[in-house]
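The chain below stands alone and is given in structure tokens; this is the form predicted alone.
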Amino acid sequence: MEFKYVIINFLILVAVLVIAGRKTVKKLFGGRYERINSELDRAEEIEKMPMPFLEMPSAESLTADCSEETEKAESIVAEKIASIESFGEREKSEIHRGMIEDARKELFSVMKENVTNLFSYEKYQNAIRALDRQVIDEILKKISLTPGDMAYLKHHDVLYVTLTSAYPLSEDIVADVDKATSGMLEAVGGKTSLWVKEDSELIGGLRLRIGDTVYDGTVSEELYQFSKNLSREPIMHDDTVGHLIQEFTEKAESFRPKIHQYQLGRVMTVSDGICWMDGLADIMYGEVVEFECGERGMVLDIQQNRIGCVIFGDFAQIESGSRVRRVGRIASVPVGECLLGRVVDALGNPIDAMGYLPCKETRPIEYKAPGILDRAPVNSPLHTGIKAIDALVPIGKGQRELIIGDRQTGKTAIAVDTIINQKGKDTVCIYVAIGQKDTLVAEIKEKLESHGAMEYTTIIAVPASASAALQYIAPFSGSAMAEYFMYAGKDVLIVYDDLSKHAVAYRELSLLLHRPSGREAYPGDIFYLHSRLLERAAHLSDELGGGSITALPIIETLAGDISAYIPTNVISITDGQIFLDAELFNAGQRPAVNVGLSVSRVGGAAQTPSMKKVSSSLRTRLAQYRELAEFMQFGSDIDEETKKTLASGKLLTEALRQPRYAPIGDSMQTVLIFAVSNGFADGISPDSMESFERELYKFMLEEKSELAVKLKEAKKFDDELKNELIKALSEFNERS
């Protein structure tokens, strides 16, 4: 119902933008346009008209005047309704984002004929010209070399000027600039090539351009600007269009020009969503970029007589020898609480057909990993909540652990557990899914959702549809937003699902830029990547706040292989791997850890001394248990003990059995491990494990909550609470 009124808000909008305010807008400016043309010949009264001023209709009135236009408006939502009930939830999203979008699209449209019909009248050409010497007298304040130019004067003799207006200028304007640009490039050994051109989509105002730098005092650059705040105000309701063309119009009438600094460039080429521009010779590094059509693109090579650039958008909007402007700054994506509870792309746009985003702050996607001096040692558990490992291998706050395994056996479901489990434990959990099936993300965010987990945790979902380069930027961008929190001093949790997927499109985009290729057709700087992705994980001092970001990368193998090249490049920068073996997973050992090659080199530090105490000797008698079920399967004869260390083997692997979304806390994993070990559970049989782990859950929390709390909170595991739990277990036994 919700997404049903947001869609009938926004088709009435968009119908009363298009039905009524433009013919609103134009009935209130044309009025003022035909009294100005019938009345041409009366100079003098004309001199002593007021500026227009547009007066927005009371919302009585826009009712009475629509209300044939708004009964339309009813019908079509009716039928717009009824077409996209059978859409998914990412279909629906892209319909509301596109309403908002062709609302905005429209309202700006309206809003620049407008102007330049405005313009186009002798009274308002003049006010504007007579700006000229204001405008021009501020922009020679503000020129200045860039140390592009310097580079280009060391190769060149002449750098290039270009004064623009949208009319003539006066001899004296032209004077005053070329001798102020003349003496600047005197004093460094250079010449000036001065050229003046008019061109009438500015409108009004002038353009000054040394070499790439552009000084920008025109009414076009101030639509522009206009345009890009428009697309960051949220459309909620009519009186907030209402607002937007009051305040456009008053900026209109009393137009003052602001100066606007800028560098432009030209695209060379552009293809399979790569870029080569030339100019631009200050940009940086991760840089964004904006060209003529809307798309923007971020900074991936640069070299000595080119840059590479990778495309956000739709590359096939972008023409070679288009202009393409430098945005200003680096690659940055919105960060706070507002995203919590929220599923955005790469870019950190809401996909979720829960409207806008009201996030004031942004960070860049690309930061310096905290240093030796600024991180505490690792030190404190983050549960997952799943037995085998909580108790095998155990994952502490700034640690970075690497999940990794086949196809299907179950890497996503321990992350998407992981996250569960950290209801109520003030943890921020971030999922970043990189190349998945929408279907997927869809239903990782519905079971979350059922299990109250999206109201702590943001998904960034980059489907196999979207570009490479928006793959490549989503770990990123989920890495900033995480960081966010832990420099607040909060607990984060962030999962990378996966990076495999990741690594292939940073080659896709690494190949289209003419990268050499290494092993696997891999650039040499993948292993860079992916620990400067990483590195940023980390659990910082107590001077910094003591947050923390605990890393899950996710990695695929083929066939099991973990010496391939991706795999073990990530092995060797994480702290520990969970190796899930798919031959486990099919003979139904969820989750499939292999305890052989599961690592954590964090250990016991990740633990409370309980679950070390009692998790001391698991390891060591789960590999006898495999080690002697492999051997007896030559069917020799064995004698009691061996009898004896099977059948308990048996029961510590069906013990460590868990299904789906069923996280358990780490007080009863304690109390079970403790009990099988400990021969409590010796008198039942494997397939009867569930259940006695089911009845001593329930008898511990509800007749032994207090012994839960101690194991929990205990500094050490002594003989005193080990007595304690030993004669509650025997009490348990005794019931049964």
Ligand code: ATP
Second form
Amino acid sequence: MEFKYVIINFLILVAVLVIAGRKTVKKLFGGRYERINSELDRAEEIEKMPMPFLEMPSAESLTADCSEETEKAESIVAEKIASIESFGEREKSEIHRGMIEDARKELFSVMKENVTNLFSYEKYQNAIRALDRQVIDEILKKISLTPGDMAYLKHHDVLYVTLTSAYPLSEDIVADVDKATSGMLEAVGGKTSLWVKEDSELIGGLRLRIGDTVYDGTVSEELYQFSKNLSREPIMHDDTVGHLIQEFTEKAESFRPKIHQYQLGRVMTVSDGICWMDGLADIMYGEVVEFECGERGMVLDIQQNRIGCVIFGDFAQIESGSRVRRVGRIASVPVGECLLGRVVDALGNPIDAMGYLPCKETRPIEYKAPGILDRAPVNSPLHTGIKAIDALVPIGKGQRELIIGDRQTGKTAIAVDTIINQKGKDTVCIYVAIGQKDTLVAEIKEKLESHGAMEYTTIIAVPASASAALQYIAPFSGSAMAEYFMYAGKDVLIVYDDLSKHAVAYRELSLLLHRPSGREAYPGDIFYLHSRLLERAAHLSDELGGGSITALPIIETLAGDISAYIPTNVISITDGQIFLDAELFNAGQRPAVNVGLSVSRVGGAAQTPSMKKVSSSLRTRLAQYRELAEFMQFGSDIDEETKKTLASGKLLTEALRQPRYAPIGDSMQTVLIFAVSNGFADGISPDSMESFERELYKFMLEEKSELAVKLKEAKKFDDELKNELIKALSEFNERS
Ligand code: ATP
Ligand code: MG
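Right, and the form predicted together with this ligand of this protein, after the form predicted alone?
What follows is the whole complex; the chain from before opens it.
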């Protein structure tokens, strides 16, 4: 009986325990259980998501999420754009660029901040993290050892590997990375040392660094690439924050783990526009590097344990220890037809307030000169329109003719006149102003515009106030722009005004880079520098399109000393020189071409046959005259013969005078020189030479235009043509 009660009691106890216990268990674990269940469901959901950005909201909701900041930024930008609009054309030119740059920077920073905020929300985080496996697999497929790593391993047996992510990584990912990298190094007899790091700046994704090479699959890198691409495009009025975020979202929606590969280095020291760095294992000479602050530089010196580069912009923000990355290309500039009529800086950025340059192509600023087989002989003339030059030192297409002389002797004037004379001759002109005054460049631009020459001309202006680095690369940039046209089969004329200042800029850079200095403190490779620049001028063979670059480098001498270091260098590189004499210039003979010292080594083949024949004795006659004139300063008794030689020499010299901006056609020059050297101008006073010239041109153009054409096109200046010319001139003389 008692036993029966025991059982009943036991059953009651069990029942109470079960009922009360279930409640307690439920009470104790129920919440967590549900949470775990929902987490599991979510995890399943995430796994099922096709891509990590599945949870990305639409562009509208994204913009709405950060509407407050967006509105603020948009109003700042709108204000800026409105204030730019309110300026007149002239003021715009000065402030336009800076303001647009500011507005753009503002836009980017706000956009970046907003996108960064969005990605830090948990829901997006989870989506990105689901990608980790995919990203790391992708990275491990790509990794390899670069030549720089191999060189490093020769001296150190450990290569450092860093795995960075925005959040803690799962152990199997770390183990996989360790296995793959140490396996790769063991194969070449090295070891790795793996460091796993967290860095919230990355926003999401993974970054693996082996030696100096980075394999980057992070959101922050994607953002960086996005803003870089945007900054290459013109700023538009709908370039607002909302628009930018929308664009990024559209991109993000189709986002796949893309691995960006680049190399990193570290800034050691910065001073005077020169930066020394280490790392960047595989960097090449002339490559572009980018600093954390966004400034760029070009590598000019590679040593075993440090790399020297020049900084293009403001170096005040670059700090020792900050990161620097390889951009992955040699310094290059935009090229194309869109450059015509524009004024650009050494990097090809427009500085003429005419807005964005829609160039599609770029070319490296350093490019191999055409080889012997690629070239054709210089055989067609490039007329300067200046009598003293076309007759005595003719220039051919593809030639390099140096303009040399003291300061203020009309060097720039010759170059500008030559550009003006190319009007209607299908020749593209590029004027590179190195270390010139801004006012001078503005004046040249105005003159070219008023003569309709800007249509086919590009001016590269690097003022004296610009950094030595920019002055150094300016002629190379010009050459790259010229090459685009040459390889497209066109004729180009390029003026480097002037290479003395260029040499000084290079000397400055070299001394700052601690290179040993040589003669006149110039670095030893200054000759190579100028020859590799001028060798790029060429007349291409027909197979390569037959285009040409004619180069007119300018060199300034001190007190007429052409035997100084830089003048002798450039004289020996070029195919001749036009020597401008300060004495002649001051005596009023302009252009002040010194006939004795000026020479063109190949241009003779490029003169028209008529001009060649007519001017053949000109040089000796002028030299004779000059010698006699000097001698006669002491003499008193002069015989008739000498008097005649002196008078005709004086007339000839007078005939070679020419004002600026007044180019003369080739056939008119031929007629004038023939007339003066064959006695048709005898008897007129030197002072009336100018009016004689004017009348003669008028007569020829109005009444003998056929003969003018014949002179230009004749294959030979034969007796028949000569007699015809004599007849015409006699007729002219009879009339006046
Ligand atoms: P710099 O050494 O300053 O560069 P430069 O040698 O380039 O000088 P330009 O600036 O071309 O010389 O000319 C110097 C001056 O001579 C200018 O005022 C110019 O107008 C004048 N000039 C040059 N050529 C002629 C000419 N053919 N007829 C009249 N004046 C001229
Ligand atoms: Mg000048």
